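Next up: a single chain in structure tokens, the form predicted on its own.
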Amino acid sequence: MIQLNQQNIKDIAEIVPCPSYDRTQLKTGIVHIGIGGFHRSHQAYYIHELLEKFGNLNWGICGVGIRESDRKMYEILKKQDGLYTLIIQHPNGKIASKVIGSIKQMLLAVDNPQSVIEKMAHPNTKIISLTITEGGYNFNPQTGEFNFDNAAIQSELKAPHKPQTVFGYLTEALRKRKKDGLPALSILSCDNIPHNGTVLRKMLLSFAHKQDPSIAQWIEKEISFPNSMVDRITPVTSIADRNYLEQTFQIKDDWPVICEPYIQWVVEDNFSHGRPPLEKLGVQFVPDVSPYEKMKIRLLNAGHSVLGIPGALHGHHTINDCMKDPVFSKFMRLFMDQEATPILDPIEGIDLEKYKDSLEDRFANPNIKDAVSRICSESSSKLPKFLIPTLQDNLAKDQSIKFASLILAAWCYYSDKEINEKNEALEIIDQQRSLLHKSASLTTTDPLSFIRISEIFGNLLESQRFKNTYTSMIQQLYDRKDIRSIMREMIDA
């Protein structure tokens, strides 16, 4: 067994493709906050390909973990010198593995906060990028305003030099760059949030204005926040994935990454201090990302939830299991055709029918066993961005709302019972789990109790049409306890 690290790279290169560029000469032009599976299958992969094919060594990545929960990733990548194996699973069964070398350095903020601040403020750093999940942006999904009630935020406001959150670290690092007279940089969100750069800018400025108005003014004037749309299905790494490398190649990699072959990145071309020439690899740099991100969020991300939530209730364990079920696959396509597509904007160069066809193929990939538990995780942050806006748009236009309404009813039942129809416990991962369960548990006496969580559902209760539709769905679901039969009747109607 060969341990994956820089010392063993020559031996490993005889088995699977490895970096051919000189990693000792890599400069870290990018600091990335939130090193997880998706970042490593997407941005770090793109940068690796750039280094491999074009040899620009100024764009290596320094990975940063902000939270204690990032320790395991930090320790593994540090032990492996930032190296990891990307395993690309094709629908036809082909598997392509390669070692990615673009992550040059790892830092863990809870152990050494100053090292993270120094790295962000280093002259070589031109971009700070983020994958911190939808919930990491600390805003109220209904008002869009920054949440100052967060205890960590309150602590940072009182003690600026003891950052705890991404906002505290960014503000402190930018304060140091300003003090040192260094050029501005770009802060690039790679999370699934509509107008993610615009949202990040608003949240950071809200925090900075409260903490130090002078640095807020400098950020407002100097720092760019490009919007971006990212796409590559990346399931959680399993023990079987690690075993595959050991059994097939005798390579010991403690945290490889699994992904599909499809990859897309659309970025607003708005950078303060240079950017890697990723257009050489097919990344689209455009003046306005909005139509692309809306298409992806309302079709792919919402489509995942439309499969995942009822799938979890019925007892399907993976997204491809859902797609093998003709009721689920047809239901999801009808949602995309009848509720999501009619409210999308025209997108130059995109054939929406072909795009939806490709989503069905990607979701059905039998080698990407994407757990429904991952898709359902943090739904309280996801659905207000992915699904509820489509429902609100269709209410305003007096168009179909039945598919989205059933998903919200299913989410209520899921949050209330916390078991599937086979009496198996659901793996529920959500920061709002207690609130969701409490509200959902009142449904039998108040069918609308779940929807009364205004910070998630906004003004949906103001629509009588929605209340009638949702209440009907709730009654059917609680009476019959059979989500699949309700879905089948809806697609046959």
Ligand code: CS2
The other form holds:
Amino acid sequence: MIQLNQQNIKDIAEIVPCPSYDRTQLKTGIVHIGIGGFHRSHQAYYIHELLEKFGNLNWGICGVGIRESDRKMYEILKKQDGLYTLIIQHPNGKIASKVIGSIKQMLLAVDNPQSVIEKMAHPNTKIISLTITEGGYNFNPQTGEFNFDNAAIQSELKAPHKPQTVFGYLTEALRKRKKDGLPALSILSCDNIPHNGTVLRKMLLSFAHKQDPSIAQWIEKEISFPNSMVDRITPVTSIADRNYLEQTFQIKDDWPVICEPYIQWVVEDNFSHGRPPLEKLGVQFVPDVSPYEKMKIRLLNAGHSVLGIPGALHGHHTINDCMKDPVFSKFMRLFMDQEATPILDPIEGIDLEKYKDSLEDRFANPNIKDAVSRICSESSSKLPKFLIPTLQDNLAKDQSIKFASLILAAWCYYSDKEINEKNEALEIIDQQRSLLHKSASLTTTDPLSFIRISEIFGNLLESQRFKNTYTSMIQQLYDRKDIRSIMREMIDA
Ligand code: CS2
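Let's compare: the form predicted on its own is above, so bring in the form predicted together with the ligand.
Then the entire complex follows, led off by the chain already shown.
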């Protein structure tokens, strides 16, 4: 067995493709906060390909973990000198593995906060990018305003030199850049949030303004926050994936990444201090990302939840299992055709029918095995971005709402019972799990209790049509009609 690390790279290169560029010469041009599977299958992959094919060594990545829960990744990447294997799983069974070398190092903020600030404020750093999940932006979904009632935020406001959250770190690092007379940089959000750059800018400015108005002014004037749409399905790495590398290649990689072959990145071309020439690899730089991100979030991400939530309740374990079930795949397509597509604007050069067909193929990839538990995780921050706006748009336009409403009713039932219809415990990962459970468990006395969580559902209760549709679905579920039968009746209607 060969341990994946820089020292063994020559031996490993005889088995799987490895970086051919000189990693010792790599400079850190990008500091990335949130080194999970997705960053490693997407941005770090693109940068690796850039280094590999065009040898532009100024764009290496330094990963940053802000939370204690990032320690495992930190330790593994440290042991492996930032190297990891990307395993690309094609639907036809072909597997393409390669070792990615674009992450030069990783820093763990809880251990060494100063090293993170210095790296962000280093003259070579031109971009700080982020994948901090939909919930990481710390805003109230109902008002869209920054949430100051957060204990960590409160403590950083009082002690600017002791940052704890992304907002504290960014502000402290930018303060140092300004003080050192360094040029500004770009802060690039790579999360599935509509107008992700604009939202991040607004949140950071709210925070910075309260902490130090002079730095807020500087950020407002100097820093760009490009919006971007990111896409590559990246399931959670399983033990079987690690075993695959060990058994097939005798390579020991403690945290490889699995992904589909498809990859897309559409970025607003608005960078304060330069950017890597990723257009050479097919990244689309456009003046306005909004139509692309809306299409992706309202079709792909929502489509995932439309399969995942009822899928979990029924007892399907993966998204491809849901797609194999004709009731689920048809239901999802009808949701896309009848509820999501009508609220999308046409996009030049994109045929929405083909896009939806390709989503069906991607979801059905039998080798991705994307767990419904990953899709359902943090639904409380995903659905207000992926699904509820579609419901609201359709209510306003008097269009179909039944498919999306069933997903909310199913989510209520799922949150109340916390077991699936086969009596197996659901794996529920959600910061709001107890609130969701508490509200859902009042449903038998108040059928709308779940929807009263206004931070998630906004003003849905103002619509009588929604209340009627949702209540009739809740009744069916609580009368113990199984989710699949309800879906089947809806697709047959
Ligand atoms: C998924 C996304 O988390 C989710 O619910 O829909 O992670 C999705 O797989 C990616 O955005 C694909 O680009």
